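Quick heads-up: it's one chain on its own, the form predicted alone, in structure tokens.
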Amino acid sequence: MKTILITAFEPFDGETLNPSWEAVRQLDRRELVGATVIARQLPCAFGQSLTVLQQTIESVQPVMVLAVGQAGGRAEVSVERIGINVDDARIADNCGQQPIDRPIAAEGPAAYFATLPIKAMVAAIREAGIPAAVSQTAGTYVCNHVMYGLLHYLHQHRPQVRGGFIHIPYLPEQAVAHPGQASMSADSVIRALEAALTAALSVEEDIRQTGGATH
């Protein structure tokens, strides 16, 4: 049976929870459309966690990979268009780095677009009750460092493999520990990444429908 993998991170800046690791570990060994989804976990830190994305994809050997990040803030599922080639981080990550201004890879394009059907996974999302929308930018963090990474190791090494990034809100238990913003339950949030996933699946050729942003 053919395999999907899906990653998430580990906790940082001082929270004791990551929600995409939350939610996505309860997707492991689940099948959907006829693949079996492998769940794995990435440290938050710059190089570190492209080396282990880049071996476990090689271990698994995916038809697909969907890397899944924290955003808090965002009152939704945000699945992101685009991942650009530079780190510049507001933070140190768990290791102690703060690139500024760095490309991730030195001699990669500016950017990678997603090679999912991110307007039918935004679709499957919200038709399964869950607020999402498409994303234009996945920041300058860890999250980006991965999701460029691996459009360009993808492009670079496995072009048959398709792959993409999701951002999700807050968990409520983090969500009271910084007051106004948004969150979304774990059951909510695993079930947004079943919906990704099985129209990622299903969906060859994107749909035409508006995603786009003003601002």
Given for the second form:
Protein chains: 4
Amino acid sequence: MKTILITAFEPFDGETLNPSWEAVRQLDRRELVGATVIARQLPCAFGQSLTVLQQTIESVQPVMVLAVGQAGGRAEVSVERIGINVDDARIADNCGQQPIDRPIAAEGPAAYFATLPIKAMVAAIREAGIPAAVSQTAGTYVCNHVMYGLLHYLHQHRPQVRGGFIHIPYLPEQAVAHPGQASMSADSVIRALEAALTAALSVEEDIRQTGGATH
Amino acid sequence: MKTILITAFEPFDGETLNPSWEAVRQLDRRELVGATVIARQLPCAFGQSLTVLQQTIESVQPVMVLAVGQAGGRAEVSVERIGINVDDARIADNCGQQPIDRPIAAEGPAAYFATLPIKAMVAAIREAGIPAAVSQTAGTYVCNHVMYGLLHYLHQHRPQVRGGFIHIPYLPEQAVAHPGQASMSADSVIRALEAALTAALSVEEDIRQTGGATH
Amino acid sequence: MKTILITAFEPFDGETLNPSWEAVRQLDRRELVGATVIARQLPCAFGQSLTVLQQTIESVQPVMVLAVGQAGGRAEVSVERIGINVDDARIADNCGQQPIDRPIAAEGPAAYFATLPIKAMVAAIREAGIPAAVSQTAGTYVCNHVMYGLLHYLHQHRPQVRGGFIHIPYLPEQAVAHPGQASMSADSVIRALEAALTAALSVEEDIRQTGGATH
Amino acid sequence: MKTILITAFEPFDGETLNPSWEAVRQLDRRELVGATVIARQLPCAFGQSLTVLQQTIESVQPVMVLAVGQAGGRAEVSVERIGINVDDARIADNCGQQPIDRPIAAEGPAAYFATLPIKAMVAAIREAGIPAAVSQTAGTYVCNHVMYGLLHYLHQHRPQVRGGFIHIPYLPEQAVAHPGQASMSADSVIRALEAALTAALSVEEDIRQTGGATH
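Right, the form predicted alone is done; let's see the coordinates for the form predicted in complex with another copy of the chain.
Once more the chain from above appears, this time first in line as the rest of the complex follows.
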């Protein structure tokens, strides 16, 4: 049976958990549309996260890769449109690195678009009753680092494998410590990821549906 | 066994459900700290909501009353501090009424503070892992109308019965139609209300903990 | 010629200026609708602010009092509807006091509505091209302390004098240190206050215009 | 004397003015650091905006191009980091066009980074007392269309000319019709643009200062 790889991150920025891993680990070994889901955790560190990701891809040989990360403060599940070739860290990563305006791949292009059907994924998550939207930026921290690095690696070494990134809100128990910030339960996130993966596995050509931003 | 009354609202403003009723109805007949919970739905209408509430209080004879309503856009469970003596409706209610700057009780005071231990309730909800905060305003629509009307009625007719109001976020399925707005799952809301009611039944004197706003 | 008193606050919470004083001091000695504006600064301290305010009222003998304060993070000029009888300080005031749930006036009512025509003032500010709205809460810090204390004092000692409170955003130079927060130029604030005072002096009965909040 | 070109947009989305043009037109013929500023308005239309821009570049022969647009709802001056190769319109442009997921340049790269010193520009604007930040996305509407199209054109035809994009908030008079939205006075925007252009003309290598986002 073919496999799909879904990754999440370890906690960072003083948090004791990362909602991405709380959700993603519950999808490990799940079967979806004739594929087996393999869930793996990545370190929240520039460089090392991509090393682990690439080793995992070589070991797991997935037909599709979806990376998931925390976007504290966002209210919706965000399906990322694009990863950009820059590290610019507002806070240090878990290894103490804080790069500023450093390319992820010295010879790489400025950006890669996700190769997953992002509009179909957003539509599927919303049909499951979970708020979702296309996001036009994955930031410039480790999440974007992994998104760009994943798409660069797949482009160079495994062009037939599709890849993308999803950002998720805080868990309610995290938002207790972040007054006024939105949150989403792990159950909702899991259902959203199932819907997104199912859509990504089922849809060849993305649907034509607006998901833009005026700015 | 003594009873406590918890109320919620019917849908309004074009919604097909009201998260307050989706959560509150699941608490009906629940036993908490030696009390039986009675859940009732109120119409979303100035005047009529208070008529139904007062009749229900007379029929149920509760030792405590908690009214619950939807605050679309808020990210946290809000325990309201105060109800004020004014109806000022930005949108029409379910009967088409849209009062502007009209007192709720012509001879009533400008406001009533909740007589439930709001700080202890917020603390209990947060301990249950759900984001919560004191709110300094319940607005000027039907929710505030019910909060003020409830406290005015209890003050005049049943001064030994404590009362208060809790605002809750949209459900995730509602937020699908409100891009960028926060939401909270019905399960989280139910756990929050259980924690709040349990605290309200257990605490005589409210705890001393900041819950203020600079503006 | 009759006088109107407008007050502002000294800086607090680590700021080096307070936008309310930057604007208000430029209105000192201005003539508006046949009245002379007297501008005074209040200390940002529970208790002391009201002592100074009351002494100033006795000395200045105004026909109207408008207090102005900073609401960092708000985007609009907020004309406050109501002051409530509680001090609940999230941060210490400039004298190190941080009261929690303490009444401002032990025997006072729960709240006072502003006695200025708040809807006419909002309309006048908006006609001047400055965003403005009615606010349903002045918080529970020194601003609300002054609003409630002012209205309580006028109610008891000078019932023919009308009073109210306006909250204003950060200045642009303050917002530089508060990423993502809204701001408003001193010029815009001054024009807003002139429009508000002019409306307050010209309008006897407030206009009938919605200014409510659903929550 | 050398010239620099600064562009703004005509009104769109039902507005009667565009804050970018209100500010930019006042910089026309201004001299800055030994250069003359030429200000031009672009149509808010996919395709046509780029045609006009390219003709203007050929006619004006600038050493630098800065395009400016409205970002209604943002509180700060945003210096854009990157333009991406996609049109995805949430609303129709002024010609009724509403493309979805259409590349701007069929053979173009996924994105271009601004070639202006964005960190130095943000620092200069903030030193002028105006809130500013790097933005990681210019959206997917006409603003991004112009930013990507500008950088693509310069890359292909005038690689020695530097280019970039700045998004600005609503004007106060616009925000009157957008309750709760931030605004910025035209004076502040003009001072911000002067500071940004001066920095861009003075700085060869951008400064090393964090301007990233975690998501």
